[in-house]
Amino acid sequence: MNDQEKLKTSGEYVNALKKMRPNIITDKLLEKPFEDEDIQKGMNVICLSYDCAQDPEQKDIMTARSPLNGKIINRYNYIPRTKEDLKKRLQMINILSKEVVCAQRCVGGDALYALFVGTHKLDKSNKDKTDYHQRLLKYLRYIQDNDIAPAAAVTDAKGDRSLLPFQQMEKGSYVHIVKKTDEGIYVSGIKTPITMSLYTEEIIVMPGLQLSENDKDFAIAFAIQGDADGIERYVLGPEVKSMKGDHAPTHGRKYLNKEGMIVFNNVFVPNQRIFLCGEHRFGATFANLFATLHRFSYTACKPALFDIMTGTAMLISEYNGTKGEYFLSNTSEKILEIAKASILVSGMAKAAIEMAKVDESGAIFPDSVYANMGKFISSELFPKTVSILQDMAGSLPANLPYENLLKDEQYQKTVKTLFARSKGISAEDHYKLNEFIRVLVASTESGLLQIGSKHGGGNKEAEKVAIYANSLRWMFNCKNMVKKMVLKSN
C-alpha cells in the first residue's frame, strides 16, 4: 500500500475527534468529552474497525478499491457493486461484532449506501433537473479521501405517534426546515437514539418514515459536521457504564455502546451537503432503502451474537456439570435452539445476497424480502435465546459477590466454595464466565441489546409490512396455483 493509499489509523481518528468543538452533554457540558471513560470505550469500538483495516491478513475483507478516487478505502465507505462485495460486507460486520458485540459503524455505512441509490432515483424522477446524486458522490469522495467514520441519524423523537409530522404540537419532534436561503437551509429538531453519534466527525441525516404533501419541511436528507454551530449531543443510557474489574469481560472493560441524542438548533446546512429537500414522495423511498440495508446488516451482527451465546451456553453447561440429558431437560436441545437462530439468520443473509440485483445507480441491492426476514427472525428469536441462557446459567450471574473477595484471605475460601463446580475449573474462570453472562442477559447493557434487536432498523411491524409488500406477487401466484389444482376440470 503506497502513501497515496494510506488509511487513517485509529490514533488519527481519535486525534480528529479531540480537535472538535465541545458540544457533548451528560448532565452538564463536557469540556473534554473524549477523555470521558465511557465515551472512550465507545471510541474503542470504532478504533477496532480502523485497526482491522490496517491488518494485512484482513485487508481483503476490511477494505476495497474505490471507483471514485482509485484508492484503497475502508469497506464501510464502499458502495457494493457485486454479490462478492455484499458477502465481504457481511463478513466484515460479523468479524467485528464477534469482538465488540455491536460494530456501530454499520448505520453510517448503510446511510451512504441508501443515499447513493436514493439520490439516483430522485434525480431520475426529476428528469435530472436536480443534482442530488452528484452532490452525494462529492460527499462520498470526501468521506473516502479522509477515511471518516460517519454516524447516521434516522429516528426522530416522533412526538404523538397518532399525528403526522406537520401536525405535531412540538414541531421539533422531527428534524425540519426552519428557513431556506440561496446558500442552503436552516434545520431544527431532535434525532434519537443515534448510534456512535457521540464519537463521530460527520452526521448523516435521513427521514425515517413516509411523508405527506404537508410534510415537505420534514422531507430532508443532509450531512453535517458533528460539531457544527447549533448542534448539541446528549449522552444516553447513564446506567450503561464501563466495567473496571479484573474479571470483567472485554465488552465493558474495553468496549462499550454509548447511544446519543442529537439536537439541531437552527443549524445551517449548505446546498452541496443537501441530498433531499422537500420532495415528500421520496421520504418513504429513502427510509425504506435505509431500513432494508440496515436490516441486511443485522443478518451479519446478530449471527455473531448468537454464536457468542451458543459458545457461552456450551461453556456454562460444562462448568456447571449439566452437559447431556438430565431429569426433564436436555441441555443439547437448549443449545441447539440458540444455534438455530444463528443458522436461520445466516441463511437469510445468503439468500438476500443470492437474490440481489444491480440497481440503475450501479450499486447492487440485497433482496428486500430475505433481508427483512433475516432481521424479523433475529428479533423474534433473540428474547428466546436470552431466556435459554438465563435458564442454563441459573441465578449466579445476577447474584455475584464482589470480585475482590476472591483475593481477600479472610473471605477467599468461602467465595471459592461458592464457585466450586466441575473438577479443574478455577473459581476465577467460573467468575469471569458468570460475569460475562450477566452482561449478556442480566444487565442494562443486555437491556440495550434486547431493545436494539427489536427496534434497530425499524420494529417488527415495519419489517412485516416490507416482507408482505414485496411478497404479494408471489403470494398471488401461490393462490392461482392452488385454484388450478383444486378447481381445474377433471
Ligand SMILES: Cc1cc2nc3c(=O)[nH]c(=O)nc-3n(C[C@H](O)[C@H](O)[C@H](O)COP(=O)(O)OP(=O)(O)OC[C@H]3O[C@@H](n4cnc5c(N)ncnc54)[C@H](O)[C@@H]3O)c2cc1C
Second form
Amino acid sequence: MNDQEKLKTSGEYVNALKKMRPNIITDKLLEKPFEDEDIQKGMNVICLSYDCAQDPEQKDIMTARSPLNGKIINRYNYIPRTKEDLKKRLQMINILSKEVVCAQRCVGGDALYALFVGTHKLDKSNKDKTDYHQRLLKYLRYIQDNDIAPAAAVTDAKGDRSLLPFQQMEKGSYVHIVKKTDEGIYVSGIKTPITMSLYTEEIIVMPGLQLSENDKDFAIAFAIQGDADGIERYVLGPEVKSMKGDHAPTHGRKYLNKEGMIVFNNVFVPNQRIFLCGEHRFGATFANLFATLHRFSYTACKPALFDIMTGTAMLISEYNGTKGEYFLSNTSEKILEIAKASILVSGMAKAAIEMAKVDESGAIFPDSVYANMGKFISSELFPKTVSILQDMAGSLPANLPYENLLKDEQYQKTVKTLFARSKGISAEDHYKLNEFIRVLVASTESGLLQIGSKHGGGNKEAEKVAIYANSLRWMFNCKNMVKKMVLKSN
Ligand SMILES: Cc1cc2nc3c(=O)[nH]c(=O)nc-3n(C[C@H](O)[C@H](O)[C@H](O)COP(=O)(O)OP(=O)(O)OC[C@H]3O[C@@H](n4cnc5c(N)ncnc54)[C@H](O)[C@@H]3O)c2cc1C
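Show the other one: the form predicted in complex with this ligand, since we just had the form predicted alone.
Then the entire complex follows, led off by the chain already shown.
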C-alpha cells in the first residue's frame, strides 16, 4: 500500500462523525445530525477535500509530505515552509472553491498554522520555561496521522463591543477559564459563527482580540473533541434552505455552508491540548497571526468566486443577446470590472508570497500588508461585482417561474416563450443559468456569501489596522521624502 492509499477517505470521515455523541441542536437536539439534509451538504464540501487528496492527478496540489511523521498528508494540515508551499496552498483553496464556492476547511488549517508560529514565539518569550510548541507539535501529529479536518473557533459572542472581556456583564460572552487543576482547565463561553463546526471531529479554540492584564482568564488557546462533555453545537441560519430542483446549481443542491455556534459549559481541557493559558500579551499575537493567515486564504477563494462571476456575466450576456455594445450599456466594461477584482486580489496573493519570510519556528509567513490588502480589496469589491451581475442579468433570476412547468405539457410552451432568446439555447439551459445567478446574487445563500466576504477573517476595520500598523515605517519614509523634495533649500 503506498502513501496515497493510506489517506483518509471521505467515507471514513463521515463514519468518524457518525460515531460522535449527539450534541447538535436545531430547535431540538438532533438524534442523527449527520442525516440532516443541510448538514450533509456541508459535509459534502469537506468530503471533496478528502476525495481530491486521493486523486493521483491532484496529489501534487492537495497533499504534501509532513516533516513530522514523514507521511503524505492533506495539504490543509501541512505547515508551509517555502514560497512554493504557499503557492500550492492557495492553488488548493482556489481549485476547491471553484467547485464548492467556500472550501471551509481553510479555517482549521489556518489555526494550526497560526498556532505553530504563535506557540514558538510564546515559549521563546517565556524563555523556554513553557512547552506549548511541543504540545502543539504532538497535537499536529495527531491531526496529521488521523487526517482530521478541524474547525477553528476564534470569534466569541463578544457582548458589548465597547467593553473588554473582563468588563462584560455576562462572562460567557467570551470563552474563559472557570477552574484550573493539575490536569488541565475547565472552560465556559460561546464561540460563533464557526464554519464547519457542525461536521468536524475537532475544534481549535483561539483568542480573537487584544487582551488586558485583567483578561488572563480569557487568554486561552486549546483543542477539543467536537463531542466532548459540556459542548453543545447549534445549527445557524435556519432560513437558508437547500435547493432541490433539477435546475439548481451544485452550490445548494449538493454543497452548502452551514455555520454553527459552539457553547462550552464547564468543558475539561487536558494540559497536553492547551496552547496558551493566561499569557494575556499573546492574545493579540495569536489573533493577528490567525487573522493574517486566514485573510491570505481569502486571496485564493475570492478570486475563484470572481472568476465564477466573470464567466457568469459573459454567459448571461451571450444568452440574453446583450453582448454587443449599445447606448449607455457597455457590457465589456462591466465584465472587466468583475475580472478586475479577480486580478487585483490574485495580485495581492502573489505579492504576499513573494514577500513572505521564514519565521524562527521554521514556517514561512506571507507578507502581512499584502495578505490583509488582498482581503480588504476583495470585501470592498465583492458588493460591486454582485451589483454588476444583478444589473446584467435583469430581473429574471429573482422572478423565475416554477421549474416543473418546463416539463408540463399544458404550460411549457408559455415558459419556453419567456426564455426565448438567441437560437440554439434551450429554455432548460437558460433556466439553469438564471437559477445559478439567483443563488449567487439574489438568495439567502448569496446573503451569507456577502456577509462572509465582509466579516469572515475579521471586519474591514481590523484589516485597516493591520495594514496601517505594518505600513507606518514606509509611510514615514514617504513623509521624509516629500520633506526633502519640497522643503530643501534651493
Ligand atoms: C460566513 C462567516 C463564517 C465565519 N466563520 C468563522 C469561523 O470559522 N471561525 C471564527 O472564529 N469566526 C468566523 N466568523 C466570524 C467572523 O470572524 C466575525 O463575523 C467577524 O470577526 C466580525 O465579528 P462580528 O460578527 O461579531 O461583528 P462585530 O465585531 O460586531 O462588527 C460589526 C460592526 O461593528 C463594528 N465594531 C465592532 N466593535 C466595535 C467597537 N468597539 N466600536 C465601534 N465599532 C465596532 C465593526 O467595525 C463592524 O462594522 C465567520 C463569519 C461569517 C460571516
